[in-house]
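This document starts with one chain, in the form predicted on its own, laid out as structure tokens.
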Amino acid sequence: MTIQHSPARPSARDFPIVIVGAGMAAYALARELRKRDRDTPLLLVTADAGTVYAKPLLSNALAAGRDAGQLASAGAAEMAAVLDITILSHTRVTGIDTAACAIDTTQGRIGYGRLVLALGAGARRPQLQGDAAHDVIAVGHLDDYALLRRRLDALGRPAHIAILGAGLAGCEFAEDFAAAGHRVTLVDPARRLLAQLVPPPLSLALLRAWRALPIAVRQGHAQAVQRAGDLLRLQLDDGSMLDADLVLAAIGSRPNAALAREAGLATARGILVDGYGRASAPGVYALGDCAEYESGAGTLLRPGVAALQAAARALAATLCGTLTPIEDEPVLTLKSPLCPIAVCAPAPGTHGEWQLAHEDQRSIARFVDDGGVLRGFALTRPAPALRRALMAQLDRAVAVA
């Protein structure tokens, strides 16, 4: 990709930074240069209200009793007053002119002096056969949580759900929901829980704390899903079924790059930026899970909050006059109150192996490659210090590499 260092235009500074969206890296990032410049005008554009929560919460709200208005901890008005920036909420962007260095909006056209998209990513949904195909709940925004309240609160009594996909998201949600008093079966193709993050010793950990709780695995590839009464009766590949009052998707995100690739920026799976955050059009940036950042082994996402919180930082210093590269943050956390796990995967196509280690009761995995190099671990009940001395030794290796 060939990205354009110059500004969108001569007089930039003359015209507003435009954020397009509301979620933790558009607010992020709109604190962050708050921090840095009190005066450049700043204009966030979102097609939502503007509510400010943290996604993560959505994982494990139930048990603590939580409804989606307790999960907002700001309005638009609120925050909009705060850090001296305007807020157009409702507002749907439709269309980036970056030759005129504009976008089109429900609201009429606006310029920019620089753009950010912080579009997010949308939780993936499966695709279903059957006439209950669209009763399934894929949990990625705010509303999604409201769904579901409503959805088990209508019940009134516990429920059983079926979890498609036992990664972290699946796993979260199904240690929440048992701990809410609910009946759990989490569905998975593969035999083991977060088995493409974790080796085996690990994924068992994680099940053993879990044996007091209402949660079942069970291997397959869900299909079909129809309406069995009051009930939804999901088709497995195998030819078997398993009925549940409620089916919640839990099978990763898709970056929303759409709005950008119809506009001609340069797209693979998110918004392809460079080390800096700088896209293919100039004075165009984007941030977040929407992002996709080019690498010395191709184009790698950054999801988790510790990476986006990272990538606000830059991307303000950079946009404050400072040209400042985006860190990677690739440590992912398991929010498990019985078996938390920190984990930073080794990169996909790395030859190696795992090797455990038990220290001070908890499990250590470090991933080495052929050569002996420290590639990627995870950790159970891992510990800020030992954390730190794993990515001192993991950036050591790269470094060396």
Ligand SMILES: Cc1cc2nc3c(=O)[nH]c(=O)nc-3n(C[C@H](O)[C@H](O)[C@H](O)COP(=O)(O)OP(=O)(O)OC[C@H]3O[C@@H](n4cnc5c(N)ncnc54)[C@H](O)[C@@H]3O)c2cc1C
The other form holds:
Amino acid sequence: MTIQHSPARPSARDFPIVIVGAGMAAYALARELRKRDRDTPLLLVTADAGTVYAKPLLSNALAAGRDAGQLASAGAAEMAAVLDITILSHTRVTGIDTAACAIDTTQGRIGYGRLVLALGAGARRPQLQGDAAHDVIAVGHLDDYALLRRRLDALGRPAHIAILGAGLAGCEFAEDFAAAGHRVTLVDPARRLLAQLVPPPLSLALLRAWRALPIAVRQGHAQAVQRAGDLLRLQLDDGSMLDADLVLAAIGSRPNAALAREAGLATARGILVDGYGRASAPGVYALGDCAEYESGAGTLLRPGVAALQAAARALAATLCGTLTPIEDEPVLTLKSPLCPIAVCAPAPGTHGEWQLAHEDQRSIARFVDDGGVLRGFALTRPAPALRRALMAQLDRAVAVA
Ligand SMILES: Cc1cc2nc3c(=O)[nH]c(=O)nc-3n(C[C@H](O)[C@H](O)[C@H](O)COP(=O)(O)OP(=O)(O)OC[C@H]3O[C@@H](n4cnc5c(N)ncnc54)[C@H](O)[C@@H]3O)c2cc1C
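The structure above corresponds to the form predicted on its own; please give the structure of the form predicted together with the named molecule next.
Next comes the full complex, and the chain you just saw is listed first.
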């Protein structure tokens, strides 16, 4: 990808910085920009209501008894006033014209001086046969959590919830639902929890921590889901059936890159950006879950809150005139009250092995490549100092282009 350094248009300052999206990335950038510059007009355009909420809380909210309204910390109007920006909510961007420096929206065409795409990622839905495929819930947004709560409230009794996917989100939901009094069956093609992120001893540590909770783990691949009276009947690939009141999909997310792709911007899984957050057209940037970073070893998605906050800080500086590289923030944490686990997964395709150690009642797994270099780690009961020490040893080979 060739990055052009010229401004989007000669008179960029006469037009607003337009941020598309109103998730944590968009609002983090708007806040960082306003810390540096109170004057440049900022316009935030979003397909949703523009409600501010911490998305990671969605998988920890049920046991705490919090409904969707309680997770929302501010509305679009309040944010517009606090940050002195304009917010167009319920407005979908349908096209980007990089030559004319304009976006097309459901409210008409808007010119931009600089354009920042903070489009996030959509929760992946499983491809299931059967008449109840549309009843499967995927919680990737506050509105999905509100739907989940409505379904549970309508039952009026503890539910049996089948969760597809035993990754970070699936495991967090499982523990949260079980702690809230529901029964959970976690279904995953792998034989163990967090199989793509941690070595077997750490999967086992989590399973042991759940001993007293009503969580069953079942190996399998869901193929179909049918209505069976008031229940949903899952059919797994070994031919077995599983009846549940609710089925939740937690099988990951897919960066929202279609809009950028259709506009001719360079994309892979996400919108390709360099180490400064610049996309392939002048004056266009991306951050958050929709962005994919070019690195020395290939490209890298950087999901998660720490990564988007680092990107927002650097991008704000860049947009204000100081070209600033974005720091890599690769650690994600399983927010399990019983067994928190910090994970920095090695880049896919890295050759090496996990080396396990036990120190101070915690398990530490280091992923070391064939040359003896630390490429990833996972640890239970993560202490900030230890996490920092591991981060300092880490070599992720991320080059700033
Ligand atoms: C259940 C769950 C638990 C999580 N837990 C953690 C955790 O513990 N730690 C952690 O670091 N991360 C966690 N994450 C991930 C983290 O929440 C995300 O990385 C982060 O919220 C992404 O923010 P974003 O702003 O990039 O995207 P989003 O929040 O997805 O925002 C995208 C925005 O773009 C808007 N949009 C999309 N398309 C258009 C369009 N065409 N026109 C206009 N607007 C558009 C949407 O309406 C939305 O406002 C979790 C995620 C989930 C789902």
